[in-house]
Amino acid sequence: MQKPDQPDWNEMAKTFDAWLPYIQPLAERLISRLDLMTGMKVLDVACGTGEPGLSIARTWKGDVDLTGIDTAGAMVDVCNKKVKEEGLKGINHLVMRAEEIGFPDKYFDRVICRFGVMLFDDPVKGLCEMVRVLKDGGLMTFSVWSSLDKIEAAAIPFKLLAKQFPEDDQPPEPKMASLGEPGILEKLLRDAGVRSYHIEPIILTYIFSNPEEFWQLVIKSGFSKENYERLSQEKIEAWHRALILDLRGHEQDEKVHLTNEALVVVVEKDGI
């Protein structure tokens, strides 16, 4: 089996915000499960360009102490720029690996992570670290994508892209779906020593005015860029045509609807 595809997150920092409107409902679901209260210390792991931590900071206006961490320095730079521009209080962002969180045991009241765990170099170690810095009685919420076949916004362009390569040079599946197959997430939680948890699915429906709008987002955001840059212009154009044609089958009321399943996990530290 080929190693899952992993993008250059420093490069992705330039365009990642293009996806934020589509995944914001997931951030809101994660936040709603945290049961936040004034004075809490919150850790946002793999914060990317700032969410869901920025949403928490905007709502609580300095009444919670929030730290965001990410391995990509360019992502952290984007976060800090947003904090400065918006004048947000009580939020700080640091370059830090999830597998080596530089805070003491039981330091945070809450931990949150949107679409990060499945991208860790070592998901078990990263999850163990997230649990380690969580106080007894604390809550942690995180999300991962389901299996690739349940993520239309990724599966459709990826599978059509793969057809442009010869059978002996197929691109690896996106790592974003690496924890989505049945049983994998549960095993990860057990391996990390987590016993008290709840997993719930959430459907994110992406709606686009037309197929071309989705194509532009795919290209703009660098989706599988390291793969399609290996193709000739002729092959890229063929991929484009195939994608536009396929998306016609996903039109409702003259708009493109793509359904994507994510898994939300709520962990209670008391059960560990």
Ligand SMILES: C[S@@+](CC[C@H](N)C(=O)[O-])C[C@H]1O[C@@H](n2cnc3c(N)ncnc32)[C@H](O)[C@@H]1O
Second form
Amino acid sequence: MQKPDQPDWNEMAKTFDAWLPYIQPLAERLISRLDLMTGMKVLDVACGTGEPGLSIARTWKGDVDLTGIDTAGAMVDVCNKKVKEEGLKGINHLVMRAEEIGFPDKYFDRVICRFGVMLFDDPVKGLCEMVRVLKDGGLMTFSVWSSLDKIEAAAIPFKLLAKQFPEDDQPPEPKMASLGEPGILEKLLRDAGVRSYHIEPIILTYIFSNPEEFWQLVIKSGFSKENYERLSQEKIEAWHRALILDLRGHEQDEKVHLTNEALVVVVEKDGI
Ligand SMILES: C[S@@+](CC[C@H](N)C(=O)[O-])C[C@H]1O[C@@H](n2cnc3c(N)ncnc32)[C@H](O)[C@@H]1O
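Other form of same protein, the form predicted together with the ligand, not the form predicted alone:
Then the entire complex follows, led off by the chain already shown.
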């Protein structure tokens, strides 16, 4: 297998929202562990098309001061459009790398990040920065995906897609699963000097009316787009057929159930 890979996030800004309803329970878990209070300053790192920051802004209606940052300008544009359309208050989005957060030390009361850390070019540096801008005693919650075999909604389409390529041209494993193997996250936290934390697994079950509905989501969301765009129409059809067949094995009560494990990390900054 080649080095793990990730998509072009500026391109993905057009289609990423297709996944949001499926991963919303995770936004709620991350927010619930933040113990938010009126007047707090909150940073949403790798905010993508706005989550979980926008969920906070919708609930708190200007009573917390939110900043979302992301490296992809097109993602930040989507956030700004949503803020304008919904008339949300107290939220600001900026193009900024997690590895170089342009805010002073101990500036934020809370830091949150859903599915960003495993994609950073330098996860230790990014995590150090997230801790640096957090006040002493402040809370940070973030999530990463578990290993690929525990993310059915990614592993099934990815492995069947890989089968459409010759042995010497296999697509790289998605970077989304790069921190999921046992011990990797703990090492990362140690390397970033984080001492006070706990990790909770969470299962996100995606339910589809039928296998075709999941296939449509795979295509609509641009899943592994950079790889399947290299396939002939014939190979795409073979991938489609293989996926539909595989998903029949995941049917319960006439619906397709796909279970996906993520890891939720809760950090309390202890003055490091
Ligand atoms: C899977 S999306 C998650 C978006 C959003 N947090 C959510 O859960 O809906 C990952 C995001 O991380 C951003 N990203 C990747 N590397 C980054 C970095 N080094 N600093 C900031 N953002 C980064 C990407 O541009 C992308 O928008």
